Structures are given as C-alpha cells and as structure tokens.
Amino acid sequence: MSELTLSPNIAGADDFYAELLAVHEGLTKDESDALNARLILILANHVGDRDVLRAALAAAQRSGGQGDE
C-alpha cells in the first residue's frame, strides 16, 4: 500500500496552478464544477489505490472548511 503524500510534490507547482486556472477560463460555475469532477475521477483512476483514495477523501474533508466551524 502506498501512503498519501500531503507535502508539496508537484514540479513547477505555480505553473500547474496557472494551467489549472487556464482550463477553467470562460467556463460557467456548472461547467467548472463538472471539469473539476472529471479531473478528480481521472486522477483517482490513475492513483488506483483505494486506501490512498480513502486517505485523500478524509484529508480533503478535514481541510475543506465545511463542518469545521
């Protein structure tokens, strides 16, 4: 089993962030949400490890701001 990597691990992270913003440019909120959902599913499929994906869900839930108040 692989472990979830939460420390910075993207080469050229600022460039990736700019690319991410660029693919959302001109989209409506619904289109942007749909793009994010597709991206999540594509990356989850690439990871493939259910334990890692569960850990990622838990980490996102903890840091998402919903229910943290």
Contents of the next structure:
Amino acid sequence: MSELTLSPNIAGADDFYAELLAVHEGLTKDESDALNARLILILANHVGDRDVLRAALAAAQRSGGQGDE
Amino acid sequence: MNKIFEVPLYPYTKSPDQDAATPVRHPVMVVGAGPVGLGVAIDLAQQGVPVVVVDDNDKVSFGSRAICFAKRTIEIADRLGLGQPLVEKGVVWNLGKVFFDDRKVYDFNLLPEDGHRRPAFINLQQYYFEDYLVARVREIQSEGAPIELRGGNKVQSVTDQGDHVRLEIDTPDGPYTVEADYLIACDGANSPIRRMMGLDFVGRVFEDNFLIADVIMEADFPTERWFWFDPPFNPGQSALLHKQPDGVWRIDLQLGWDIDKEEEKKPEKVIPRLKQMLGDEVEFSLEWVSIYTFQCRRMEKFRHGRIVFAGDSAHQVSPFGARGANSGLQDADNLGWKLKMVLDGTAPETLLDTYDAERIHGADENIMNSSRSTDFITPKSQQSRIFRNAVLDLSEHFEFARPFVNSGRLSVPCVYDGSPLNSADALPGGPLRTRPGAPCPDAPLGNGFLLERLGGQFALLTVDADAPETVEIDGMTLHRIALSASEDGTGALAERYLGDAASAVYLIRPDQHVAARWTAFDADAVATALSRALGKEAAA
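Moving from the form predicted alone to the form predicted together with the partner chain:
To see the whole picture, the full complex is given below, headed by that same chain.
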C-alpha cells in the first residue's frame, strides 16, 4: 500500500507554482473556486488509492487555519 | 383517462365478523392494501397462514406513484406468483442522459449483468402493480388460500393486549371489533396506526416538494431516463423524465420546500414548464398531476410487540433511487417467513426482533443512499454546490467524473451483514457477493434459472459437493438442491457461488438470503446454522 507523499516531490517547484497561479489569472472568485474544485477532483482520481486520499484529506485538515477565524 | 383508477377492486361487503357476539380472532391482520400490505398477505396466505387485509379504500392508488421496480422486487414477485405480468407490462430501459444547465453532459448505457432471469429494473405505474397483486389474491383465493380483502374498512383504534391485538374498525354498516394474533401496519407514510400509537419518526429530516406529472406524448420519444441538474426550466432544482407503459411519461420536477402547492399544480403553471422541458414542438396531454412531499426518516423500531410496521409506515426516503416500494417489498419478504415460523411454533417469537434488526439495517442503507443523492442534487452549502457543479462540468469531458454524478443510486437488495441469523463464513475463497447475509444472485441453469429452483423454503444448495437429499433437523425437512458448475456453460454459477473454492454448500433462507456456507456438508454445522437462522440462538 502506498503512502501519502509529504516530502518535496515536484521538480521545479517554482515553475509549477507559477503555472498554478497562471491558470487562475483573470478569473473571478467564482471561476477560480470552480477551477480549484475541478483540479481537486482530477488529482484525486489520479491518486485513486482511498487510503492515500484519506491521508491527504487529514493532512489538509490539520495544517490549515492558523490565525484564520 | 385511465379507467383503472375508477374500478372498485375490493368493494365493501359485510363480513360475518361484524355480527359476531364476541370479537373474531385472526392469526394475522394487515392494514393497508398497497404493494407492501398485499405482498406480505399473499406471502402468508401461500404458506397457509390465514390473513385478513383491511383498507379504507377499495381501488388502486391514483396516479403513477412508485414507478421503478428493481430486479429484487421482481424476484420476490416471482415467488408471490406475479412476476411474469409485471415484466410483460413493464418498460425495460438501459439508456440514460444527464443534462446540466442548458446542455447534455453525457449519456450512459447501464449494461446489466447477464445470467439473470429478470431485468435490472422495470418502469411500471404503481396502480398496475396493485392491480396484479389483487388479481393474484383472487387467484389464490380460488385455489383455497386463506386470504380475505376487506375494502371500506377504516381502522379507528388498535390496542396491543399482550397476547393479541384488538382493532376497532369503522364500516358503512357501522363499527365492529376484531382481534389478531399479529397486526402488520402497511398503512403508508402518514400511517394512522403509527399516529394512534403515538410513535414518531426519527432521523435526519429533508423536506422537499416534487411536482409529479403523468404525461401522454403524441409523438415517439426514446425509451431513456433523462435527468436534469439545474435546468433553465427549473432553475436551482432537478427534473426527471421516465417512460412508463401505455405511452405515459412520468415527469418529476423538484420544487423546493417553500412553495404554494395549489398554485404550482395549476395546468397554466404546469404546461408552460413542461413545454420548456420537452420542446415546443412536442404534443402532449396531462393525465395526472400531484405534489409529492417527502421526508427522509424512519421509526426507531419497526416492531412494537404484536404490531409490526412495514413499508412507508416504517421508513420514508427521497424518491431518488427508487427505494420506497422496493424496500417495502423487502420488508414484506423478510417478515413473511418469520411470522409463519413463529405462528407455527417452529421458531421463537424473538425471531421477529430480527426483522427489526435486518430491516432497520436496510432502511438505514436506503436513507444513507437517498440522503447522498439529495445532497448532490440539492447542495446544502456553497462549497458543496461548487464541487457538484465541478463534477458535472468534468463529466462532460472526462469519464472519471461520471461515477460521482448522483441522480439516485438505484435500489439493490440489502446485504444483512452482521445479522444475528448469519453463521460465520466458512467458504474460503468464496465470492463476496454471496457471503452470509447476502441475497442470492440469480444464475442460468440450462433451461431455467437458479432462483426459481431455490423456491421459498429453507434449502440446502450444493455446488459440486456431496450431501444427503434431505436433512431432518428438529422436525424440519431441508431439501437439497444439487448443482454442478458444469451445468452452466456461461460460468456465472461458478463465479457467483464458488469463486476460488472447488465446492460449496449453502444454507439458504426462505427469502433467498444466504444464512451460512461451507466447503463441504457437515450435518452438525448445518443443524447449528439452521437453529441460528431460526433465531433460536439469539433467544437462548
């Protein structure tokens, strides 16, 4: 069973980050929210493994919200 | 106009019970002559249990109502003796289309599994189902089955007297009192009996209204299921189009909660909506329009002493997934044999508590599935709407997103995992789908099919395994059904009942659920499993 990768795994992190921002450029908040949701679903399907997905949901849940009401 | 609505099928006639000096006692009385009430009554009568069905009406229900009957229901109906007319009249469909906003996002073919006698489901108006049930009642009556149908009998009160139930019933000739060893309440979602007993529904409550229309189309229209999310003709809501027999199309338009029902039902309001939905050029006429309100919840317990609730009186779900009437018939199927064995003294009275355990498990599964469908169709938060719309947008372009689209997960029979009647699985390598608690899937056998061979009694099914032809246990005779995987050239029997095992022995319940399974016959193991399946272990 594979595990959720939480160590650096993307070659060219800065380039990917710029590409991620670029697809949102010029979009309204609603359009960006919709794009993000599509992206999450596409990536989740690519991962496929329910254990990895559950670990990803938990990692996202516990790492957010500091100073955020 | 369809005359079937207007014909009294079981008009009131005076019963000798009404003139009896002391109240007459019947083994079983059923309140409500809908699909569930008639289903359980036929089941009992076919087993020789005298049963009286009372209903304040005397006709089939008006309008199409439940329209989608699943394979499991047809298989149950086969045992009740009316599967064939259902299938002959019903519409079989496999193609569907999904629309989002103003466009079609994809279409699908259900590609049902081969090797089953019956289709995955049929569309059929509820009134036909009821009509065939009444016809079947008449048929078995003429063969001497102890079943009686009393129309124009309105139950005024029920009292559990400990060892029997007392009913006060009103009729055109005035009230009378009658008694029953057991009472089955199949009196629908608004169950007067549930109310009289002060019992309430619990659980998550959804409140929604649906406009339901039966429409007769003048032109040809494809036999497909069409489902719309957020269409221009019904913004923010859903819509469903389904074909029924006789060229009648069923349309369900979701309306939301806060609406004026009388206003929405008016033809001047309904017809423009339907024109928008079907296209201006399609000619149609309205046969029936109704507003349907649903709530998604169940009773805490279905059995209350000698009064047992079944069908909508016990649980209600959203219409998505056709889980109402289909689950009600599974209730009837679960209860029939248990009540018969308790009345005969073959099983302890606590066997009836397993009806509660198993069918509450079923109701919870149905409520979970229909709640998920409801959450997809009517997102409850901004974020859930964003994901829902993302799924629909993706489904237009990518196949992977289509399994997320949830316009109702069509009813499949419940697996009674964890039931006290199951024995531990003792067939290593056996298929998951036939584990103890599972309903038996059909399989082809030369000229026939497996389920018709199993029948409606406890049975010992052997596949490439030795066993005696009959086994006597505690005065009960178990008959063996001996099969070989080689009898089925398609391999379905082996795939569904052997898996990786070379041989198998199954103990099958009268409702065709698996009670236990082994690699080989062992008389002691079978006796223990049968005793357990009769609820004797739980009682000890």
